[in-house]
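Single chain ahead, written as structure tokens, the form predicted on its own.
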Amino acid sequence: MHLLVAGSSSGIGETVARRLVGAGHRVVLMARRSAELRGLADELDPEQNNRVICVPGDVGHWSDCKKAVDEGVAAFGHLDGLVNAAGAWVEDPLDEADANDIAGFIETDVAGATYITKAILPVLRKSGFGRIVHINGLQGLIRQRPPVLYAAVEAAVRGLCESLRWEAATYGVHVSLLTLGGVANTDPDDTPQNKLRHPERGHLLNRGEVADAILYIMDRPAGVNIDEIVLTPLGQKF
């Protein structure tokens, strides 16, 4: 498959991109940090065999999303799907959060998810097939506690996926939501799970386990939609 991975310069997005390329997929790398993105592209496709291209950009900007899709189609001939791992974070209580930080959070996680999806949909619709996967946080599903902004943003992405699933099915496009509990973003992506612990939240997932779930979704035959996978470490604590 030919896939666009948004938020692929580090963290979960980087691991997903690595795993997809390793599995034989062609990948468009998109993220804001151009130096890291180009370094990853050089590493994953050192012979420049058109397996990977990088398109630096911000999912919160419509023009960047359109450019990533257009350049992906120009390089690979077509695109088959999207993995959106781009995300920001504001943990402050709502009454203390900076308004500019809130705007940036919403721009990346809500507007960005919408823009990058809108940008790729016409390409997938034209081919009559495609897969879109958005990575989301557990508080979009179980809204039991702060941070309030995180719960609100993740709930918005959930709404996007759950509604789009029905709309996109009419032209052959599959929409999935990967909802995650605690993930160790700074440890090596293959660190054994029993060695990953947060002092307050307990066990954590490694990024390789998240990538496994993405590959599982992408490998399903046409006509099989994975509505949602909820992936949490054993004994997940909020």
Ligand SMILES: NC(=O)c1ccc[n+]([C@@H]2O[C@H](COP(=O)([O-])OP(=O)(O)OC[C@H]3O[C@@H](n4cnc5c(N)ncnc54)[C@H](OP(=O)(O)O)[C@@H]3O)[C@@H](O)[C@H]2O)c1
Given for the second form:
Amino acid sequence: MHLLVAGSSSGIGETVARRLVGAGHRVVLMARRSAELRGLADELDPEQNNRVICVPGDVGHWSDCKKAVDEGVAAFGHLDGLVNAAGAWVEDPLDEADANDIAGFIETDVAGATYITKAILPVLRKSGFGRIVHINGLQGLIRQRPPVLYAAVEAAVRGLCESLRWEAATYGVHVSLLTLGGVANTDPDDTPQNKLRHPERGHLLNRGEVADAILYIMDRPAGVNIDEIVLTPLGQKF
Ligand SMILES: NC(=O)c1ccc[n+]([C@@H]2O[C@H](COP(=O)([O-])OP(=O)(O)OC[C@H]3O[C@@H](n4cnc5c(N)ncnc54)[C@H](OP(=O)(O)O)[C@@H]3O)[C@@H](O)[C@H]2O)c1
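Since the one above is the form predicted on its own, can you give the form predicted in complex with the named molecule too?
Complete assembly follows, chain above in first position.
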């Protein structure tokens, strides 16, 4: 498949991009930090065999989202799907949070999720097939505890996916949520789960397990939609 991975300069998105390329998929890398993207592209496609391209950009800017899709189509001929792993983070209580930080969070996580999805939809619609996966947090589920702003943006992404699933199915496009508990962000991607611990949250997932779930979703036959996978480390406290 030919897939756009938004938020692939580091973290979960980077691991997902690595795994997708390793499994034979072609990937458009997108995130704001161009040097990190270029370095990853050079590592994943050292011979420059048109397996990986990078399009630096901000998902919160419509023109950047459009550019990433257009350059992906120009390079690969068509695109088959999107993994959106781009995300910001504000954990301050709402009364203390900086208004500019809140705006940036909403711009990346809500406007960004919407723009990057809107940008790829016409391409998928044209071919009558596609898969869109948004990575979400447990706080997007109703009645979850703080961080409040995280709960708000993740619930918005949940709403986007759950409604779009109906609309996009009419033209062959599958929409999935990959909802995650805590994921380790410093250890190697495949560190055994029982060796990853957060001081308050207990065990953590490794990023390799998250990437495996993406591969599972992408490998389903057309006509099978994975509405949602909820992946949590055993015994996560919240
Ligand atoms: N880690 C967890 O425990 C966890 C749990 C549940 C859900 N999630 C969700 O999973 C997603 C990825 O998390 P992560 O832990 O991998 O975060 P991360 O390590 O901070 O990586 C975030 C990625 O998003 C990119 N990004 C941020 N703002 C962007 C923007 N405006 N435009 C384009 N790219 C942008 C970053 O690259 P640039 O800075 O180069 O743009 C980076 O590649 C987030 O949505 C997060 O909420 C994470």
